[in-house]
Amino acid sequence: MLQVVQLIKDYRKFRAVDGVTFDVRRGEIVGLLGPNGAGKTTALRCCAGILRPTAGQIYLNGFDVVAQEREAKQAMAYVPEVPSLYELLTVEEHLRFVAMCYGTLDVFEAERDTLLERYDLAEKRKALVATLSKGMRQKLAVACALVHRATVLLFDEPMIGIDPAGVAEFKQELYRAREAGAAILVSTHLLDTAERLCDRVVIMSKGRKVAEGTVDELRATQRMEGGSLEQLFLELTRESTPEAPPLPL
C-alpha cells in the first residue's frame, strides 16, 4: 500500500536521503529508524506528498504521489512531530472541518463522541486548539489523523508529549487500524515500544537504509541470538556506511 523506491531528497549540496527503498504492506505496522539525522523525518515528508523527491517514486494504494497527489493523499493521514493545528477552532470544530475536507462528515457525526472520549478530548471539545497543552494538541493531531479512516497513516514520533494512558490508546488505535487492513508507518525513537508495537523495522543512518526486517531476522543477520532491538540499533548504526559526500558544485 505504501512503496518507497530509490528515493532520493537532496538539500542544496546535502543529499538527506539517499536511495531508499522499503514498502509497507497492508494490515502491517513498520518502525522507521535511525538516530538524529538520519533522515527519517525527510522521508516522512516525502511519503506525505510536503516534499518532492529529488530522485525516485513513493506510491500510495498505487497512486504516484507526485503525479497523482490528490488520489494518493485522498487515503493518508500524517501527523507530524510537531502538530500545525488551526488554532482559532474549537476541538470539535477542528476534528469536523478535517471530516468535511475529505468528505467522511458522516462517519464524523456518527463516531464524534466515542473518538472524544477516546483521546480525552469530550472535556475539551469546546476550548480553542490555542488553549491546548502539548499533549492535547498531540492527542487531537492522532484523532485527526484518524476520523476518515485512512489505509495508509504516517506518524513522526507520535507519542512524544502524550502521558501513559493516552500512549496505551493511541497503541491500541494503532492495532485496530491494522486489524481493518491500514499500512502504518512510524518513525520512534522509542526502540522497546517499537520492538513491542511494529512487525517489521527499517533501520536508517546517514541518509541510508542499513537494514530492514523483523528483529528475529535482524538477530540472524548479525548473529545477535537473543539481542534486543536497541542492542541490534546500536550494532547496525555504528557499521553503518559512511556519511554520503556532499553533492558536486
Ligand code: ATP
Given for the second form:
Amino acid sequence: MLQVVQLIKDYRKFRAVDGVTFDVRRGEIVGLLGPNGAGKTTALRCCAGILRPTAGQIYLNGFDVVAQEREAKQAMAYVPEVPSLYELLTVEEHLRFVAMCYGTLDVFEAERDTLLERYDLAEKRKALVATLSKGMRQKLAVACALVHRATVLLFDEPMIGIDPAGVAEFKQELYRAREAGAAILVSTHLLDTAERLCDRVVIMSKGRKVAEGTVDELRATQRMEGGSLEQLFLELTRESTPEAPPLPL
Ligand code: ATP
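Coords for the form predicted together with adenosine-5'-triphosphate (ATP), given the form predicted alone:
Whole complex next, starting from this chain.
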C-alpha cells in the first residue's frame, strides 16, 4: 500500500505541496484530482522517489521511499504523463529490459504476447521505441508497469493520448491489478472517468488536500445529493479558483 504523511514539497520558495496526507490501500483505485498547478504531479513524483520531499514521509508497502529507496521502489511502478523510454530498444526489448531490471523475466516470458496484443503493440514488437506514436509510447509505458508485477501503481494522466479502445483496455487492466491486490493512484482531469473508475478520490487545490473520500461521501459532506463528481470538484476547488462560476444544481 501507499501512505503519504504530511507531505511538503517546496521548489525554492514556492510550496507546491503543503502538508498532504492520504493513503491508498491494497485492492483500491484512488483518483488524484485537482485543477492545473494543484500539485498532483509533484506529489506523484515524490511518491515515485523522483523528487525528494521537503518534509513528511511516504511509505510504499511499509518502506520509506527516501530511507529505504531500493526496497520501496522494487514494488512500485510509475507512469509519468510523458514517459521517458529507451528510444533505441525495440518494443519487445524494452519490455524485456524492464522485466530484467525487476527480476521478473518469468512474467515477461509468460505474458509478453498477451501484453503486446492487449496494447496493440504486437505489430510493432520489432520496431524501435523512437518510431512509436505518442499513444503507442503511452501504451508501452503501461505495459512496462505491468510486466514487473508492481503492487503500488502510480499513473500521471495515463489516459491522455490513448485511443478509446486503449483507454477501455487500460481501465480493464486497472481492474485486474486491483483484483490482484494492487494499490493504484491515478491522477486525471477526466472527472467522468474518475467517477466510474475510482473507489475513492483525493482532491488537491493549490498544494493542499481539500477533500478525500468516495463520491458518495463527498456528496454527503458537501450536501450535494445527486451531484456529479464534476459538480463536487468545482464546488470544492471554487474558493481557490475564484474565476470558476457558481454551480447550478
Ligand atoms: P497539471 O494538472 O497542470 O499537470 P499539477 O497539479 O500536476 O498540474 P504540478 O505540476 O505538481 O501541478 O505543479 C504544482 C505547482 O508547482 C505549480 O504551480 C507549478 O508551476 C510548480 N512547479 C512544478 N514543477 C516546478 C519546478 N520544477 N520548479 C518550480 N515550480 C514548479
